[in-house]
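Take a look at this single chain in structure tokens; it is the form predicted alone.
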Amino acid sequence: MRAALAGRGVDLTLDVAEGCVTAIVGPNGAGKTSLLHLVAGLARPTSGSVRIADREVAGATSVPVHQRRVALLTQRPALFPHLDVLANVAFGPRAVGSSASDARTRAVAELEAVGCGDLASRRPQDLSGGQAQRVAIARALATDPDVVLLDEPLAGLDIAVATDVRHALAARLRGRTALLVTHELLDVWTIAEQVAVLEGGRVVESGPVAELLARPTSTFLGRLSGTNLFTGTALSDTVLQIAPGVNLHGLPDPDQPLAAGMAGLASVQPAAVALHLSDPGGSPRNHLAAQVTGIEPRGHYVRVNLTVAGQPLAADLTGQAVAELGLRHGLAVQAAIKATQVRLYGR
């Protein structure tokens, strides 16, 4: 795909390997849903083209939605209320020309594959949220689409139900070409093989999940993976200048080492950040002036959000530490990070 939607400020370039599930992540308004709409045919590009397999479906040639061999699954199952579960899943095969018998056989197989074989005679209104989403997965795959598009399909489910549906989805998408829009890191790890990050209507990085999450180059992906990410210019392979007079010392990444003058990144885990009300003294390395911008209780720990030289930083502390420091929005603090806890690498 190399397509733009001028009215939405979207200009996307993305190649997806056949048989691969690619997670699409990014902040709100980044263009994730627009990407799905371009592929599905719900939006027409103002320039560029969209290809599915060997076919151009948008651009110089425009293929109607119903002829694109695309299935779109959202967080709303949108099952037909007047049909039972079996008829809902059989609807797709029938619509593309299968006989009633073949469509029924395929529907039964798809329902069994997602663990819903015993629900065939129920109506949608008699299903739980998790059951309805499983049925929607079966219906989406019953026509053997060339591409499966998923727009946050687990967002409306509670945690326990989402876990079961996530594993069912991962199993059924294996070996299929799919684009999965999600805000959940667990979805990326569990379901996807590749990940693409959108920001400001552009694809800013893409590649294998494990590789990108280990060395994110976008702030959004860093946050999604639970990693603080600073950008700057290398003064050497072990020092990154993140602002005039503000340097981070760390360990060089052997696979992507820095050299003086290069644009670089520094990754730091939130648990590696200690906060103090004044300069703790000792080694001068990585004692950074910071300001608290937010405090979020997260179960057994508290996430403290800060800014350092105009860049975001998160620190994970105990509730006791937060109380003892008297942390509050706007408070100036010192962030201390051991150089051994900072990894430096090139962009």
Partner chain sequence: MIRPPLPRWLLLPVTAAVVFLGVPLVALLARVPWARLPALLSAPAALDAFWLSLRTCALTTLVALVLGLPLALLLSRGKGRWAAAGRTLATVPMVLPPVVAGLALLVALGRREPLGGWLAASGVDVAFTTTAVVIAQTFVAMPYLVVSVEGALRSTPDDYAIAAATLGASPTTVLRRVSLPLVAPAVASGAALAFARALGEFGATLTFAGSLQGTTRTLPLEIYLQREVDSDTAIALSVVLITIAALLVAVTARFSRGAWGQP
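Positions refer to the first chain, counted from 1. As the structure is a prediction and not an experimental result, all values here were calculated from the model. The term rigid core refers to the most C-alpha atoms you can superpose between the two forms while keeping them within 1.5 Å. Compared with the form predicted together with the partner chain:
With the core held fixed, residue 117 shows a CA shift below 2 Å between these two forms. Once both forms are fitted on their core, a CA shift of 2 Å or more is seen for residue 304 between these two forms. Once both forms are overlaid on the rigid core, the distance between the two CA positions of residue 249 between these two forms is 2 angstroms or more.
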The other form holds:
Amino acid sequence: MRAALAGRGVDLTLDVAEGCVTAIVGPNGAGKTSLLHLVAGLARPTSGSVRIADREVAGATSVPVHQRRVALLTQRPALFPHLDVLANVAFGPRAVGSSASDARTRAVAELEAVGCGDLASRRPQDLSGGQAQRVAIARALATDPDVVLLDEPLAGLDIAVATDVRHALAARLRGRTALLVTHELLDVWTIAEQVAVLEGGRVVESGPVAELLARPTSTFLGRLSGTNLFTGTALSDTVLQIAPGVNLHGLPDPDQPLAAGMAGLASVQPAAVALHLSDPGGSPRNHLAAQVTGIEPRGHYVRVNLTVAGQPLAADLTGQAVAELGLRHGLAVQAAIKATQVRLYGR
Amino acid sequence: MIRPPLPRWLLLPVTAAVVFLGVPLVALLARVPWARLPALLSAPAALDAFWLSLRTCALTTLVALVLGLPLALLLSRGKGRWAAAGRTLATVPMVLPPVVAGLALLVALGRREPLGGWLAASGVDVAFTTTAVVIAQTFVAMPYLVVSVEGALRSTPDDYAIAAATLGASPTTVLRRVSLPLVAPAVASGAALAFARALGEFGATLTFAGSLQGTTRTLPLEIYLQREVDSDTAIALSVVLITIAALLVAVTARFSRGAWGQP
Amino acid sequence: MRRQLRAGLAATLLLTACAPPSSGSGNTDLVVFAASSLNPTFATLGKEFEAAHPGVTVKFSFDGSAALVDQLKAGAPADVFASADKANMDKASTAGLIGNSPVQFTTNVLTLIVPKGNPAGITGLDASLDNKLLVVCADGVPCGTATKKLAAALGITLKPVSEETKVTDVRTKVESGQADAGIVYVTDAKASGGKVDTLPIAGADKARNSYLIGRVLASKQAPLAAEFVTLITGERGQQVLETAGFGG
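Moving from the form predicted alone to the form predicted together with the partner chain:
Entire complex below, previous chain first.
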């Protein structure tokens, strides 16, 4: 799929690999939702074109929404309130001409795939938020769309519920072509294989998720969650090797534990990072050789930017600590992080 | 939760309002010759008027649905000057005095008027026919349906239709299986209102359609005639109209509460 | 003002609450309930009555005779009642609403009217009416009862497309050309002022309507009411009525 379009101050050129989930991230107003609307046919490009699998759907020719073979999933599940859950999921297959029994069979299968097989006869009004969004996923996928468009599908859910739905979504989207607009780094990490960063209506960066998270040149991606991120390979469920000989000890995320040999992600809050001029000792800590690359005063604290084994690390310190340590650009320091402050995610 | 109470003195105007609204109805009921009621209501003229009213009102409601739903759909999407003009056009008959509606129809479709004359010459002579009754009723009743459905369509979020379209539903399928079912309660209450308004239609029918038993003399026209001939019959028929109206209002109230709780 | 209140309840309350109007001092109202067809005639005579009786205001309520009887029964305050037929006056008398015995003061006969120029080529109550749009008064209202009586007397069957409650509704439908012909009182045809052509009905005399007038028993203005009745039945009243086509 290739998308080259201009409209509403949006000027995007984006190649999306087939069979891949591409996360679209960027600040508010970057044009993320506009991008989805252009693909779905809910907005018309003023110039340029949108192609899905060699078929031009917008540009010289314009294919109406219902013939684009796209599915759209938003924050609101928008289940049809006058139909029960099964009829909601069977709606798509019926609309494109399946027989009632085929549509029903397909709907039952899709519902079971998202763990909602027992909800078939419920009314949407009687579902919890998480259940409704799962049913919406089943409904969106029941038509075998060429592209699945997801506009912050988990944003309306409680954290605990979002985790469940995130896993269901990741499982169901594997092998499909999808665009996922999100503000959550965890969504990118868990669901997407590729990521594209939009800023000011343009794609400023794109590539494989692991690669981009390892070297976020886009300021937005670096600040996406406000936490430090390290990618690497798991040596065990509590140790992530972020570079040869550089290991990070932490606690595995209960929902996404890592295991030896797996690609993993570690997150660390900048406030949890302590800096020392020499190794302070003490066994439960991670000690990482780091180099100062920048110092930014931020009101009540100072943000110190460092590199560790080629990956960026931010530490928030008091102004007093910065002065006592005599931190300056290029200085080599030791970064100490408690293992309990490191969260490790598998994939 | 206990809401802060309303001031007690409100009871005074409230009592006045209830008396004001209730007394005429109670007075009418008090005058009903209950013993003669079955005989009065089963008189051929009364039965003819009753069935004619039901027939024409049902037909009017149907025409209002067929013509009014598309109009409501279009208006609900409309923005700007044309939509405002369309909305005004659709609502003016609601507030028109009945006799004015009758005059307007007469001037438009009268046999001596250009349009009506042309229609009559082409063999469509509606003067003094049941068709004229339905035309008069539709003119004043359809706006109730349009306004009711348009309001409901406007307050329905777009994302249902968007979801349906991305699922592969053609515009017709979206309309048939999503948009219209979603506003079904409003369609039902709008249709009930239109039926009720058609049932009460008097001025336009009298001016435009005439008054002949079994053909154009609907319940209100029969009541108008019986008021001159036998006021007991007029009152008996009024009770019938009040009963039907009360039922329709109850139906409307039931539906306007909304059958689908918005998720 | 007080006397125009028709609603039984409100009027009764006011009547018991207020003192009866003092006759002769300042303003006195004389309320006349009269059949619709008497409208222009009685209005003219009312003005003359006022001129002859300084301080007296004659107030009219013109409506269908049956409706007027209903209003009288409900206690509407009136001093004089003039009905367009005997049946309704009898109803009022039977209900004990009328003082003395009412008197017949004029008559009216029916006529056929057609729109100006007679576009449908109607020649009378004959075959020329076949498949044409004839509008008449409904049976039960005075003009309709008269129409029915006339048809029976002439041995003809009318096939109207509409039976109106008010004779004026018949006339307006003919005036607008909506109907091809209508049967109304001679006086209505005259009052139309040339918007319709009149085709006199031979034998119309066989269904002559009687107009009766009487003093309302509850009237507080008995002498004035009696004087008004005298005006109508007297030479001047008869002259004005005749001019309008009554008694012809």
